[in-house]
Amino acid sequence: MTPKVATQARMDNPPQLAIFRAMSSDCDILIVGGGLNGPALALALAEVGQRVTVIDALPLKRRKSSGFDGRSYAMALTSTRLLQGIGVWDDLVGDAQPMLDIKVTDGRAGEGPSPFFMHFDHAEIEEGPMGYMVEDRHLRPVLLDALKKHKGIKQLSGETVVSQETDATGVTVTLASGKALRGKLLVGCDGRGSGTATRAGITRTGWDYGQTALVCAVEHERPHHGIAHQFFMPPGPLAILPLTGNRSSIVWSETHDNARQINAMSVEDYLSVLRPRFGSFLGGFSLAGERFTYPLSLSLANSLVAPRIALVGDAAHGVHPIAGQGLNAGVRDVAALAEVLTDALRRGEDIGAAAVLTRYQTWRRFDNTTLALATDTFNRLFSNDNPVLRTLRDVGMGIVGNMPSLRRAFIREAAGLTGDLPRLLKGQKL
C-alpha cells in the first residue's frame, strides 16, 4: 500500500481519524486576532512550552503604524505585571506614564466641578503607581516583536478565518486563503464581532448607549503631575488621562449626533466646544496628533467558552470605557486562561476538554458580567441632569473622599489588586 492510500484508508476508519489528526496538529493553541489580548496571551502560553499560532486579519505593516491612532490605555498596575512577566515591560516603560493620582467630579461643561468629589492619591498604598498611560502605538509593536523573536511561536498576518469545526480531539480552522489549520484549543480574541464566538453558536447579550466617544491628545501649557481626571457631565464623562511630557488624551462622550456634529468641525472650532469641558486648569492646550470617535456599546457574550474553544478580551466582554477597565479586564482573561491551560498541562490534562474551560469561565464569567453591570450603572447615573440624582451622587462622592478606608478600597480596585488574582497578575511566574 502507497503512503497515500494508507493515509487514506486512516481516515475513513472514524477511530483512526482520530488518532491521524491528534498526531498532525500543527500547534497547540489557535489564536484568532492579532490586536493586544492575542499576542500577550501567545507568549504568556509559548513560555511554558505551548506551540502557539496567532491568526491576524490585519496585515503586520498595518499593526505596527507608528502614528496616534487615538487609542491609549489605563493599564492597571497588575496588568504591567502581566507584561513584565511575559518579557515586553521594560521595552515599553520608558514610554509609559505613571498615574499617581486620579480626580473625579461632577458638574456641567462652562460651569466648574461640584464641590464634592474624590480624589485617590497612591500614597495610600504601598505598591506604587495605580496604573501607567500607555499608547497603542508603542504597545502593539513590542508585543509584535516579542511574537517574531518567539521560537515556540507562529505569525500569519493578512489572514482571516472562515470557517471552523470541533471534535474529540481537536479544532480545525480553515482561512480565507484555502489553508486549514489544526490544535487543540482555538481562542478567539477578535474583539465585539468576534467571528470565532459567532460560528461557535455563542450569542450576544447589549444595547448601544446612544454616546460615542471623541477621542485626541492635547498638548498642555502645565505640567498634569501624572493626575487623571473624570470629569462627569450630562451628556456623558470627560477623561483626560495623563501622557508622557505635557500632553493629555481625551476620551469625551457626546450623544451620536453632537458627537457627529462636533467631529466634522474644524480644528478650531472643536477646540472651542472641548476648552469649557476641559477648564484651565492645564493652561492653554491644542491638537497634538488626529481625532478619532468610537460609538459606545455594552456586548456580553453568553458563555465564555465553547467545545475547544475559549473567548477573551471584547471577544467575551465589551464594556464601557467610563472607568477606563476594557483593557484591564482582558488581561485578567489572558492570566487566567494561562494558568488554567498550564495547570491543566502539567496534571496531563487535554488543554482543550471541557472541564477544563468551564475552570476558565467559573473564574472569569462572575468578574466580567460585574464590571459590565458596574460601568453601565455608573453611565447611566452619571450621565444625565437629574437634580435628584446629582445630589446623591454629589453626596456620594464627598462620602467616598471622606472615607479613608473606602478611598483606599477605591485606589486598590483602580489598581487592580483585588478579587482572585492569577499569578501573572501577582507578579509571579506561571
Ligand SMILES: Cc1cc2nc3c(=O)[nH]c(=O)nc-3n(C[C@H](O)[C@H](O)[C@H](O)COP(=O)(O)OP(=O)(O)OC[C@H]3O[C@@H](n4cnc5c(N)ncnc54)[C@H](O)[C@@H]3O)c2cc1C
Given for the second form:
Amino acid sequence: MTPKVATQARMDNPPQLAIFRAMSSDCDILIVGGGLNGPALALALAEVGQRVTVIDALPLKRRKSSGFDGRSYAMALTSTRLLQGIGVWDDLVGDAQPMLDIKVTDGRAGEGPSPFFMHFDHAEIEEGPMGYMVEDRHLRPVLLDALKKHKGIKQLSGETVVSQETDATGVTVTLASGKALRGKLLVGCDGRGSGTATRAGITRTGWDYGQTALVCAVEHERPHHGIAHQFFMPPGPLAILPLTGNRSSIVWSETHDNARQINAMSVEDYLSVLRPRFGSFLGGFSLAGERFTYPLSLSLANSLVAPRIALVGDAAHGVHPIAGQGLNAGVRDVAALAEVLTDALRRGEDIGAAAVLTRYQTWRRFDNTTLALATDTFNRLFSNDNPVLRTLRDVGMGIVGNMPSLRRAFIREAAGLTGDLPRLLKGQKL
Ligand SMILES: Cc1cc2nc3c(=O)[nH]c(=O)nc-3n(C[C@H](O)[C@H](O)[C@H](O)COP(=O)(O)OP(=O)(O)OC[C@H]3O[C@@H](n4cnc5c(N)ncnc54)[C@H](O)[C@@H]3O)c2cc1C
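I would like to compare: after the form predicted alone, may I see the structure of the form predicted in complex with this ligand?
The complete assembly is shown below, putting the previous chain first.
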C-alpha cells in the first residue's frame, strides 16, 4: 500500500486507522530497562518474530563492565532452562558453579552453628543440581552481546525514558533526548523504583527492612563442594554461596548502622568482623574483588499491568535477598509474559489488549505476592535473638530436616520446579 492510499484509508475508515497507526510503530514491543530481565525478555520475544527495542539509561560500557564486583546470583535450575531457551546458557555454563547442597543453620557470631540445621541434597531429586551460581560479570555481558547479535532487537543505551502515553492502538515513550518511540506494548523492566509503573499510576506496597546487605566474594583454602550455606544471625542472614574454584559469594545482612561502619573499615578489619560469622569450615579466606552494599527493602507493585503496559522483574517485585529468589522470580515473569504474548499472537490477538495482559497478571500476581510475604516472614522470624522464637525455629528446622517429604518439597522449591511452570522453564520451546 502506498502512503497515499494509507492516508485515504485512515480518513475514510476508522478501523483502518488502527492498522495505519500500528504500521507506523517503531517496533512491536518497547522494553524500558536493559538490566537482567529486560534483555532476557527481549531475546525470548525476538525469537518468536517480535521487533523489540530495549532502552536503558546507562551507557553500554557501564552496563557491560567486566570487572569482578562480587555480585552473583543463585539461579534456580528452571531459570537456567530459560537461559538455555534464549540461547545464552552455553556461553555461561563454563563459568557457572552447580549448587549441589544447601545447608541452613541458626547461629550467633563466634558461637558456631546451632545443632539444629536443615540439609538439602540435590541427590533427593532426579532433575540435577538445584541451580547454578552465576556471576554478574558473566551474565550481563553475555545477555547484552546476544541482544546486539539479534536482528529483531534494537538497543538504545544512555537514553532515559521520561514520559509515556498510551492510546487505543499503541504506546509512545519520550526519551530525555527528545526522541519519541512507538510500540504496541510497553514493558517496564526498570527496577524497583520503576518509573514506568509510577507514570502508569501503579502504586506500590513496601517498607525498609532496617538492614543493608554487605556483598563481596572471598577466596578460601578448602573446597566448598558446591554447598551453599545460609546462617541466620540476629542482625540478619549471612549467605555463603559457592562460586567456581575455591571462591564463595557472600551476602551478609546487618543493621544499617552496623553495615555502614563495617563497610567503612579497612579490608583487614572488614575480614576480622566477617571471620567469626563465617567460621573456619573453609579454612582461611581473603577478599576476591570489590565490596558492595545494598540497602534492603520490600517494594511490591499493586498491579502488574496497566493499559498497554506490563511490569516484569524488580519493577514488579523487589524482595529481600534472604532466599536468593529475586532474579528467579523475574525470570518466571519473563517466561510467563513471553508465553502469554506468543499465544496471543498465534490467536491473532492484539498483544497490548487488556484481556491478554490480564492473563499475565493472573498467572504471576499470586506467586509474586507469596514470595514477598515468605521472604518478609523468614527475615522477621530469623533476624532476631528472641529466645522463644529461637527455640521455635530450631525445633522447626529439626523437624523439616528429618522429614524426607518436607525436605524434598524444599529442594523442589529451591530448584524452581513447583507451581504452574511456563514452557520456557520446563525446557520447552515457546
Ligand atoms: C544483595 C542482593 C543479592 C541478590 N542475590 C540474588 C540471588 O542470589 N538470586 C536471585 O535470583 N536474585 C538475587 N537478587 C535480586 C536481583 O539482583 C534482582 O532481582 C535483579 O537484579 C533485578 O533485575 P531487573 O532487570 O529486574 O532490574 P535492574 O537490574 O534494577 O535493571 C533496571 C534497569 O532499568 C534501567 N532504567 C531505570 N529507569 C529507566 C528509565 N527511565 N529509562 C531507561 N532505563 C531505565 C536501569 O538503568 C537499569 O539498568 C539479589 C539482590 C540483592 C540486592
